[in-house]
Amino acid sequence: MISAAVEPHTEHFNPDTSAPVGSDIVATSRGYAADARQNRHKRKVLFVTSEIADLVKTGGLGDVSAALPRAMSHLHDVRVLIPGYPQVMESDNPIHVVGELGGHAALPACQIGRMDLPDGLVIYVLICPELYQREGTPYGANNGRDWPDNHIRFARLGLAAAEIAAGEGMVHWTPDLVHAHDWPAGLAPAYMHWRGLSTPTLFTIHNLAYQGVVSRACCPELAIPEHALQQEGMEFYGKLSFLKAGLAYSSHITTVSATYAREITTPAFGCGLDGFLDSKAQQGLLSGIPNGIDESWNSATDSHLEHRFGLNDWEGKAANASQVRELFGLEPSTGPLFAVVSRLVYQKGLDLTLGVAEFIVEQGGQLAIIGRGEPEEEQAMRELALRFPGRIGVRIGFNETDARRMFAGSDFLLMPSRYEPCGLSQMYAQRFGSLPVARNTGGLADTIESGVTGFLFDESTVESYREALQRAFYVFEKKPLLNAMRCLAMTQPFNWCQAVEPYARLYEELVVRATSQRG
């Protein structure tokens, strides 16, 4: 629901007086003024993202975008900027138009709406129906194909962030720092740099493989200056990379685990940017800060679970397992239940799971798979379920309740990722007593203690994977050992409070440094 009682260009009000404008807008403006007084001692941070789990989510970025601003709220005034997709515009949260931005090159004019979530998180919504009011995911149609004008759609997001940072659009709130996330927000630091803004920027890589690469012919549409078409700018092997723009023009770069921060400076994981990132690391401009998970991941209190359970309540966990078996059409069994909760893409090593599926079934195990992604991967999962009816079940799509019940009911979670910047599923699983069987890479290496809270394997091969599964089957038969590992996994300190302090310190350092440079 959008409030349009007052046109954005006439929205000049003094919140400390009774200006004669629409009563609903007066109430809103007074609330904003009180909000400003309450937050005046906090740093103001604009969080630029393409998804947030409250409204629209395709993966871990949505979870982080929902959790980190909330976890930071006691330290800083963090507000989120997101495009006005249908899922955002049609939510039950009212949207008040608070600003208006003009067009630039091929980037259309748009409005800025403010959405206040019930817990106080402020969302700025980029309202531009011609770009964002489409059925599908944030990035493409329901057939899995990307929108051909994504370069326009997400350049508009980056430019809006820069305009808000410049105090344009009459939003009445100007950030001290802009924190941009992944390639869809990569042009935010770039547009800020090209406009000569001194506001510091932080750019976070959630997955280096997705880079937003476009033709150099897009430069006029996006108003990209010629001097940006250099190796030290956003040039990428004769094309342009939105992600590289974020890397090149931000004040500092983070990624979502310490191991991944090291890995991406090497040719094996650097996706063609390893030299560029290694240079940033040598300058002290690249950090690894692990993600966390929110407090809702508690098997004793989670409202998604019909059968809640705590430490050592293995009957409660078994009740969840029975529910998962029924949901996926699996036969009753006393053997181990394995789960895959994942985007169905090559990165996740699903072809390796196809390679070990028969071994799992032969050893008495069952497998439940949920996710959506590339059409080829989805079809491969369907065919796998047809090969092993009653032993392997597949649901194409994603449902938060089903996913949580799978974590709660499974004995083991499979994550044979070829690379994994951070990963959240392995943390969710451990918190619910499901032991991950995962590749020893990125955030998986940082959050799983092999033989203690899960099982790691080194090589992206069926043989290495099968060896880890053999260890899992062995532990499953040794119930005291299995339950001890479950207890250790369920008590791991993965909460966001572990990640907030490094971000808070970094925010403060960047703002102080920028202030001293201006002075």
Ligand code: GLC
The other form holds:
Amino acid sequence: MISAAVEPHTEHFNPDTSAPVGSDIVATSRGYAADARQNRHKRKVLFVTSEIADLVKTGGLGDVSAALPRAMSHLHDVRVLIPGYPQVMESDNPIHVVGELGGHAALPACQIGRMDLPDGLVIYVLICPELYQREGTPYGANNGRDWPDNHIRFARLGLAAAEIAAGEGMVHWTPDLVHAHDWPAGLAPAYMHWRGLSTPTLFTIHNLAYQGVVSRACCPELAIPEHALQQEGMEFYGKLSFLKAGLAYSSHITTVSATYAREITTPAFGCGLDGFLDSKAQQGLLSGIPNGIDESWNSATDSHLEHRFGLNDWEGKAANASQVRELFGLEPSTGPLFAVVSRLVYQKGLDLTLGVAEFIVEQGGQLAIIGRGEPEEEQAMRELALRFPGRIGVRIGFNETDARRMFAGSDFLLMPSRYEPCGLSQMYAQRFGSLPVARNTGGLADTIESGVTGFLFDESTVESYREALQRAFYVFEKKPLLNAMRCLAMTQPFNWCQAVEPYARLYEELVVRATSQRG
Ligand code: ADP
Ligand code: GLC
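Having seen the form predicted on its own, the form predicted in complex with the named molecule:
Let's see the whole complex now, leading with the same chain.
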């Protein structure tokens, strides 16, 4: 829903009087004036992302983009910049156009809309129908294929961030810091650097394997200067890497767990960037800040659940299990219920789950799988369900309610990830009393205590995985032990507080350093 009138003044505050300059738009400006009063001592941070769970999400990045700006709102004025996909433009929240940005090379002109979410989070929407008004996910069509012009779509996002940071386009809100996430936002720090802006930038890696690599022939259309094509710039084996641009040109890099921060400096996890990242780490420019989970993850109050339950209410949990069995066409059973809630991609090790499926069924277990992703993986999951009717059920798709019911109803969550920067599902599962069986890597290693709140295994092999499953089956038979583990899992202190402080400190340090370098 876009308002037709351009409202260039609605964001133009006079902080001394707390009165909006554009006083002709009285009703809205009063709210904005209150904003200005409240925000006077806060740093202004532009959070550049390709998904936010309120409007559009394909995985954990959407969850983090929704949670972190809110968790920081008492300390900083964090606003989100996101492309105007149909899911964004057609949401119930009105969008007021507040800025106009011109075209540049092959990157088209666009508008900036402002959307105020009901709880006050401000979203800047990059309005450019020719790039974003398409049915599908943020990255591709519903058949799983990426859009061929993603380099243009996300370069436009990076450039818009740089233009807002430069005070262009009449947005009238200039950030003190730009926080860019993953390859789709990787060009934001780069365009800012090439324009000589002194605004500091933070780049967060949620997943190093997705790099946004394109031919160097794209330089002219993306307005990338020739000198960027060097090892210290965004060159990656003779091509251009959006992700490397974020790493090379930002003031600091974070990733989403301490273990992954170490892992990505090694060849096994570095995706060809381990040397580059190791040198950043040596300079103190790479750190790990773990994600949290938000307060909606409460099994006693979650409105997605028909059968809410608290600690020690195992009948309530069992009612969720029955519901999940019904939803997935599984037979009634007193055996353990395993769940997979996952993007269906190589990272998540679904082929290993295929390798242990027969073992799970033979031991009296059942498996419910929900996911969406690569067409081949989706097909393999459908075939698995056909092999074990009544024991394994699969739903291809993305559905938040089903996912939450699965965390609530399952006894164990399977996460045999090859690598996992942080992982949120294992924290959600624990909070809902489902014990993760997971690979000992990245954020999984940091958030699961093996034998206490879940089961970890070391090798990406069916044997190693099966051995962890044996431990899970053993515990399932010892109900007092199972319930004690569930209680410990459900009371783990996962929240955003532990992330807010390090991010806030980092924002402050980067802004102060940039200010002193300027002065
Ligand atoms: P990743 O971001 O790598 O996919 P995370 O564990 O960090 O992994 O986050 C995954 C998020 O996506 C969680 O919120 C999880 O519940 C959600 N999710 C994944 N697949 C589905 C699905 N098919 N339906 C609903 N939610 C899903
Ligand atoms: C990525 C990672 C996942 C992480 C999420 C949010 O999608 O794969 O491990 O939890 O981003 O940071």
